[in-house]
Structures are given as structure tokens and as C-alpha cells.
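To begin, one chain is listed below as C-alpha cells, in the form predicted on its own.
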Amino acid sequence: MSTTNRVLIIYTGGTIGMKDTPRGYAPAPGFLSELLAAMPPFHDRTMPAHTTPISRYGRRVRYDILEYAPLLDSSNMGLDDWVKIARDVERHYDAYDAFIVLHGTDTMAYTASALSFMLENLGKTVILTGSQIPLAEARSDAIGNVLGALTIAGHYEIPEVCLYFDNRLMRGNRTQKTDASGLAAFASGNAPPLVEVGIEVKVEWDRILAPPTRPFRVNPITHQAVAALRLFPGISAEMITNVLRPPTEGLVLESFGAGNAPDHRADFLDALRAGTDRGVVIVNVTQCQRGAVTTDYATGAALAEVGVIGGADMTPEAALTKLAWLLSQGLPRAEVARLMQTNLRGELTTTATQTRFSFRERVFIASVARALAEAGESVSRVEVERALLPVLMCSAAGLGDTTALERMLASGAEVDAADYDGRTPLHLAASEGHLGAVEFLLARGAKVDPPDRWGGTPLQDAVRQRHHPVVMALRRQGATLGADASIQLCGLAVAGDLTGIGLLLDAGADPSSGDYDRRTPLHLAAAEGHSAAIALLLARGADPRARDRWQQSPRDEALRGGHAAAAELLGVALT
């Protein structure tokens, strides 16, 4: 039985839903919803509207679309629109598991940054995405972007405001638009992706912010008296002075390199000092897409001496929206300056970035017990062990550390102890390919086919990561594949992936099982002319006489595609 997650798509406008008109591309109310409903990846016709087909993890996504009127080009969006999006997330927060904001690309990084600060104590996934080419076009990046965002939003709990583009999920307040015409339009120069989507979805959990402990709320940006100024060689002091005049209360100064600016021009520095003396918060960020502001150079130290604060490795978009948000809180200027240099939402790199624990430390249990005791909690180390051993078991299994596993089992840990995602130590050991740990756990009575929260088993993990020795060890203990094995095998046949086909067959996949159209792996390999894949499948018992729903045989597919060698191979098999 599948589970269904609910996602709200907030459609603000942008290229993604535009329609071709005599005057060029233009927003068309209702058009996006019509397009998605007509596309099989976004709508299973056997289910209620806007319900996706079941995923390999046994989950569907049910989404609703909240379409703005009027639909806006992102260049026309501003502070009020950011607040509207935040309020809509707040209004529907309890009714949905995650949120997607469809947005034009030009100012998407600004909106993502602004939302990251306004959505306080965010415990659900919020993803901004869009496209460079409208969804209605035959060659559009919109399908991949929306489907990727929907997949992540419907399957993973990532309590952050993110931006998804070109198969990467990035922290929203770390992104910048770096390409006006390419499909990889966004970059996150100082922070690696949180999720990368390829054949598999790879989530980097250690990079993701910890879930909140306080209730969610929206704290809007109301302050507009902020500005940004990009330094250039020869910039005049008068220009600095004019930008810093009232009503400006905050300025993001985009400096050279590692935060450098002219240090030999007294007029330039005096203009900045006058601004900081008046109470203007001036934040120094680099013009470069990578790197951070430092005071290693005299030209950078000169700015600090006149009261300009360093913005570390924040993007100009993050610095501007964070500054506006902090000024909206009515805080003293000194506190605004302090918080601008403090990591609040993962927007800047510090040595103590708050991420999920890796649980790799051997002294973790003792440290937690000691910390709780120092905080006045009457919790014994035994109680801490009971709470943390399941997660530490999984960590040790993922590292292949059989010594630690044996020690924890001797301490009373359960061999099938599951983590927060229902993944047991055997899942982790199989996924990482640690044969010794797999055999160790099986020898101590670990269940061979425990399902995790998505219905995945250790064998499926081992197949996915292509750890053949682990696959064979699990098969010897009776492990079986799930119902989606035939679909996986068909996909490998289309690609002509001999290694993957062989591995999946060794894992117990039926070489003659078909997809929803009863097309077998042989049909698909024949259609693509993959003779080597055909030979492998035939050798492993695939039926060359199988017929799909249109009564076509694999040989018929080869002939239709003009693949003579494949047709001959299948003809021999039929005799």
C-alpha cells in the first residue's frame, strides 16, 4: 500500500508557464495546470487529479496548485511579493507536507534568500524552481526541474528553503543566477549541493540544517531602506555619500576579491565612516562567486577600520535580504551588525555550522550524557545509550566498523535497530558495500529483508549502489527484490547497461517480466539495437516469444528500428 505526501505548488509566474502568442511568450492563467495534468509523470490517470504515479519507494505525491493573479515576471517582483509567498506558506503550513514555489529565474535567488529568513523555525521542505524554456515547448528544462523538485519535496524532509535547478538542490540563500541562457542557470559557489539527482537521488544529510525545536512562524521583511553598491575602479566619494544619505539604513558593499577596496583614498574611506557613524549598517561582500571576505589584506582591513562589517562568504542576494530582514526587527544597530556576521540559516560558512549530527564519534554517548548532566537533567548514561544506540549502530554499519558493531551488540543494542528513516544497520552496510559488516550482521540474526520508511530493502540498496558481492551474500540468505525490479530491468535494457542488467538478474529479477505495457527487457533492448544486452538476457532465460500489449515481439521491435544484428540474434533464438 502506497503512502501519499501532499505538496502545495505556489505558482507566481515566470517563463515556466508561459504560452506562445502573436506578441511572444506571455503568462496564461490556468495553462500550467492543464499542461501538468496532461503529462504522465505528473498525473496518474487512475488516481485523483494532480497525483503522480507511484515511485520506486512506494510513494505518490498529491499536489495542488495555488496560482497567483496576475502572474508575474520575476523582474517585477519585490518585497510585498516575498511576504505574500511567505504568508501563503504559513496559511497552508499544516495542510501540506512540503511546498514548491514556481518562480521566474531572474530574481529567484533573491526570493529564496528572503524566504529563508522570513520562514522562521521551518520544519518542512520549501523548494523554488522554474525554467529557462517554457513547459509548453518540446525541448524544455521545465519538466526536469518541476519533476525533480516534486520528487524531493514528496519523499524527503529537508527543513530548508532550497532552490532546485539542473538536477541539483541547493540551499536557497547560497545561490546566484550565473547564466542567462544556459540550462544550468544557478550556482552555489560557496556551498555544495544538498541533493544531486541522477539515476539515483543522492541526499547529503550532513549538509542539511537540523530540524527546528520551536514552532514555525513567519517574521516578514518590512524594511526597504537598504541598498547595494558594486565598487569599481575610480568610484567617487560623492557617489558613496549619495547612496548613504537618508533614508538608507543598510548597504551591501560589493568589494574586490577577498573584500578589498581602495585604502589610499581618504575621501573614499571618510564617506564610508560618515555613513557608519550615522548608524548605517554597511556589509562587505565579495564580487566573486567563490571565496569570502577577509581582513588578510591591508585594503580589506581599511574597510573594517571605518566600521564596515565583513559578510564572510554570503552572496550579495543573501546579504541584502538578511540585512533588510534584520532591520525589520527593530533591533539596535550593534545587534544587527552582530547578527549579520552570525550564521542564522546556513547563509554563511562558520566553523560551527549547525548541521545534522554524523554520529561518528566514539565518545558521542559519553559526551551527550555529560552534557545532559551538566544541564541538570536527571538522565543516566544507560538511558542515553538506549536512545542513541540504534543510530550509532547504523553509523557503524555504514562505516563497515564491525568492531564497534560487536561492542554495541554486547552492550545491549538490537541487531535490527532502525534509525529515524526505518533503515537498519543491514541497510547501511549493504548500501555502502561493506561485505564484512553485512556478513557479520546476518550471522548475528539480522532480518534479511526489513523495509525502510520508503519500502526499500538492503538488497535493493546493494543493487542500486552496484555492490555485487553484497548482493550475492544477501541472496544466499534468501533476500528478494521488490515489485519494481522489472521496471528497473527495463530501464537498464534501454540503456544497454550490461553490468546493471547482470547485477539485477543475479539479485533475482525475472528477465521476462514486463512493464505496464507488457514490454519486456528484450523488447526494449531490441528497440534500441543493444545486441550485447539481448544476448545476455537470452542467456539468462528471457523469453524471445513474449508479446507486448500490441502483440509485438522483441524481434518485431528490432526490425522496426532497423537493427539487423539484433533481429538476427532474436530470430536464431526463436528457432
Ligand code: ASN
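Residue numbers count along the first chain shown, from 1. Please read all numbers here as calculations on a predicted model, not as lab measurements. Here the rigid core means the biggest group of C-alpha atoms that line up within 1.5 Å when the two forms are laid on top of each other. First, how it differs from the form predicted in complex with the named molecule.
Remark: with the core as the superposition reference, the CA shift of residue 434 between the two forms reaches 2 Å or more.
With the core superposed, residue 499 shows a C-alpha displacement of at least 2 Å between the two forms. Residue displacement note: residue 236 has its CA displaced by under 2 Å between the two forms (rigid core superposed).
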Second form
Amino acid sequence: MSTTNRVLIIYTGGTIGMKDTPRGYAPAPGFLSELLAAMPPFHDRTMPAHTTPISRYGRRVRYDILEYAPLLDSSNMGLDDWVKIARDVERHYDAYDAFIVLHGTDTMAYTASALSFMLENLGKTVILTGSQIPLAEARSDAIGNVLGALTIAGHYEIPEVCLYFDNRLMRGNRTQKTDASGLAAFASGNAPPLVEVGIEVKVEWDRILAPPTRPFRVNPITHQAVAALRLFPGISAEMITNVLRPPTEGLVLESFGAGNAPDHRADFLDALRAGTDRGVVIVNVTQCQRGAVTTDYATGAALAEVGVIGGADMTPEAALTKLAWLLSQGLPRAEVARLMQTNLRGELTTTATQTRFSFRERVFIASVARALAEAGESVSRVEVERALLPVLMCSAAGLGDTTALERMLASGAEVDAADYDGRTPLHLAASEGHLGAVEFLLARGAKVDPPDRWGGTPLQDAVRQRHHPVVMALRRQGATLGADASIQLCGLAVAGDLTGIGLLLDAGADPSSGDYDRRTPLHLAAAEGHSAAIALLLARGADPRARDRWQQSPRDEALRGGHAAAAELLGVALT
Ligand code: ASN
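Now show me the form predicted in complex with the named molecule; what you just gave was the form predicted on its own.
Full complex below, order starting with the chain above.
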């Protein structure tokens, strides 16, 4: 296996590679490549150019640099530049394991968002990074940023467009530049980092999108007619009308707080309604760096009433590029509106009812599907899902994780999905004593007495593991014990196990039915002189008159064993 990963660095410009000139910082062709080649962390002198030293994880990274001409300050970048980057990733997709895009910080969040939509079925790591101080400066943040991005790109498979800055790898379409001068220039207010680099590289696999099952392709943005407008107190209706004039076809409206706008201003709302009536897709996102738009306030509901779509917790950058991308595809307006509210690349958080699987389950299922595909097995993700869902359901039930159960049921899993031993989620939840999960499964229509491969039922599991509340919950739903309950009760009577006897009786065992010699639990407790067990059995309705195969009564047994107190108890019961 190769221990060298190949990374393509697409260098578009930005402060990172700038040179100090008499007119201020300016991009300089070839300069960055020379600098990197001269720096030991980026170049092992014993190796061909642009090969890093061996990392502590035993790998080298070999990188090539694709330098753009001209190199751009990112404030000069636009839609065509986004498409060019996407096309370069496409052109070199098979030749490299991962891609790094060196980019100016000013509009990096826009490019990252745009790329996340354009790169469809992305199966390789794409990381945008740059710096606030040029690499050539002594105190530059570029060394850490590029080295961190190279390390992640060269070691991990994170099939997403990401942004790496200040020791954190974030999902690109969740980022915003929030600091014009600080070195921690980017925030991802609504999504925690995917990777944190400290002494260790900590990858949060649960947060990372599932790898694709379909081939990679570029679906470019070609549509320019989108705009963004930040509301401010007192904004005029005229201004809204002007922004919404043709050729505008999409508008990202940055509203106050949780998606609010003046609802007592008919002129303002009429101007918006005129836009949506004309077919302009208007998406509501918050001006805040964290949180989502809702229709909880009347001022938020007013926007929805004039046809403005809720953009959940998308950043304005993500909403704008997504809108441009969807409009580029010539989809009907209703479809654009629907997809704007749908999570396509992890750019927005959907409510629980809309979520299919947690990332953990999706990543797991997709990874298995991919591994099988790589091994040459022609199985679809659906087939893998069908095979794995029962196991995942059982495992969630065994952990008492009702949230996961709920999610899987919502995505089509069966409540009685049995594993290879015929054990259902209810068996597992009952065995582990998870009352909440048991009640949840029963409420969702789980079969009460499904036999597993050995004929065992959830109630038997709960009894065996002595989970009394679960036993009661199952009984309330009519669960019944199997034929061997009386033998089990006899065993407990011999042992004088009061808790066990009580539990088994609560589970529905008949206190008077005997073993193959018709010896009842009372006979056995009497023979052993377990007075407390005898009292318990009698209190629970055991028949003191029962005769065994040899016509012996429980009292006869007590007398034969010399257990006077037990005989006395049974004598009283007979009268
Ligand atoms: N103006 C620069 C750019 O965006 C800022 C930077 O890269 N730090 O290209």
C-alpha cells in the first residue's frame, strides 16, 4: 500500500502568496511555490520537490501546485472563478487523492459554498484555506493553515468541501468570514467543526457527510440573477421593489433575529409579495451568525404569508450560492423553493421529522455500500440498508436509544426488524431493561410475543434479566410466558428465591401448575422448608391441596422433611 498521498493545490491568489511591494501587498507569480519548496515542513530535501517529510502517521504528502494567472485578491473573484475551480477539480479528479484551494479570505466562504453545490457526489477531500498574513512574513498564519490542510487532505477521506483556518476544519458552506483582522477569521456558527487540530488531529466522523454512491460530476452555476439584501430598520418599500426588478430571479433576504421583518408595514410586505408573484424566489435567512429563521413570531410569519421561503439556519453565503445554483438548472420555481428548504450538502439543519438517518447511521451504511462496491460486489445502498437496518434497530434498542429508533422508523425501518437470530428490537430493549425503549416500541405497534430463533420472547428476556418494570409494561400489553414458566417457577421455589418467584408470578406464571411429576412450586418450597416462599406462593393463589404423581400434598412434603414451621403454614392454609 502506498504511503504517499497525492494532493493538488489550486492556488487562486489571496494574501497568502502576496509579496510586499512599494504599493502594498500584491500577488506575485511563482513566489508561493518557491517559498514552500524552501520550507522544511513542506519539503523533505531528500525527496523530489513538493514532498513533505513522513508524518507521525507514517505518510508523506506529494503535492503539485496549479497556479492561476492572474492571481486574484478574492474580492475580485466571481461566478466564473468558482466554475473554473470546479472544472479544475473535475479535470484532475482521478489523478489526486485530495484537493486544496488556496484562496483569499475575503470571499472564501462564498467560494466554499458555491463549490459545495457544484461538486456533485464528491468522494474526495476538498479544502479551502488561505491566510491573514502572507506566507513570506515571519509571523504568518499561512504555515499553520497550509500545513494543517495538507495533513488532513493527505491522511483523511472527508468527502466534502471544507474550509480550514486557525486549527479547525469546518464545512465550507457553513462558514462566514467574521473577523477582518484576527487570525481566527472564520466562524461556523450553526455547525461544529469537522476536525480540530491540536496535539492530536481529532476527526469528528459522525459529523462528516456520507460518501457518495454515484459518480462525481460538476454541475456548474451559470445563473447571475440573484441578489442579497440586508434589512435595516426603516428600509423603504421602494428599495425592495428596486432590488426585485428584472433580471432578479432570486433574493436572499437577511432578516432580523429569528427571521423577522416589519409586519405592520403594508407597503413593505406588498413590495415583497409583488416580487414573489412575479416568480422571484425570496429566501429568508437571519442576520445573526448563529440560529435559524422560524415563523414563531408574527413578524416572521408575515414574511411567509407573502411567499418568502424560510432558509432555516443557512448562512447568507450558502443561501445565495445555492439559489444561484438551483436557478442555473432551469428547475420550476416550486422545485427551487422546495430544494432551498432541503438539506443537500449539510448546509442547513432540518427538523427531526425530516431527518432520515443520523450521520452515524448514514455514514455507516454508505461506507459499507462503498466498501462492497470497491470490492466488486454489485449491491445498491438500498440493499445494504435493508440488510443493516434490522441490526442497527436492534443495536439502538439494546442501547435504549429511542431517538435513533424513531429516526430509523421514520426512514422506513420495520418496528419488528429481526436480526439473524430472529431477535427483534423489543427483545433487545427488554433484555437490557430499557423501559422507555420498550414502551416506545410497543406504542409503535411492535409484536408483543415474537419468538426468537430459540422460541424466546421479550417477556422471558425481561424475566431472566429481572427487569421488573419492563415485565409489567409487557404484561400490560398482553405478553405471555411460554410453557416452561412453571418449571422455572419450580426451580425458584427450590431455591427459595423470593424476588424471582414474585417476578415470575407478576409475569403471569401459574403458581399452581407443576412439573412433569405434577410437583407444584409449593411442593418444592415445602420440601426445602422455605417458609417465606410458601407464604408468598399461598398469598399469590397457589393451591395447598395440589397432589403430585404420588398423591403427596405440599404439607406431606414439609412433614417428611421435618420442616415444622412450613408444615404449620400449609396446615393453616388447608383449613
Ligand atoms: N484581500 C485578501 C483576499 O481576500 C484577504 C486575505 O486573503 N487575507 O484576497
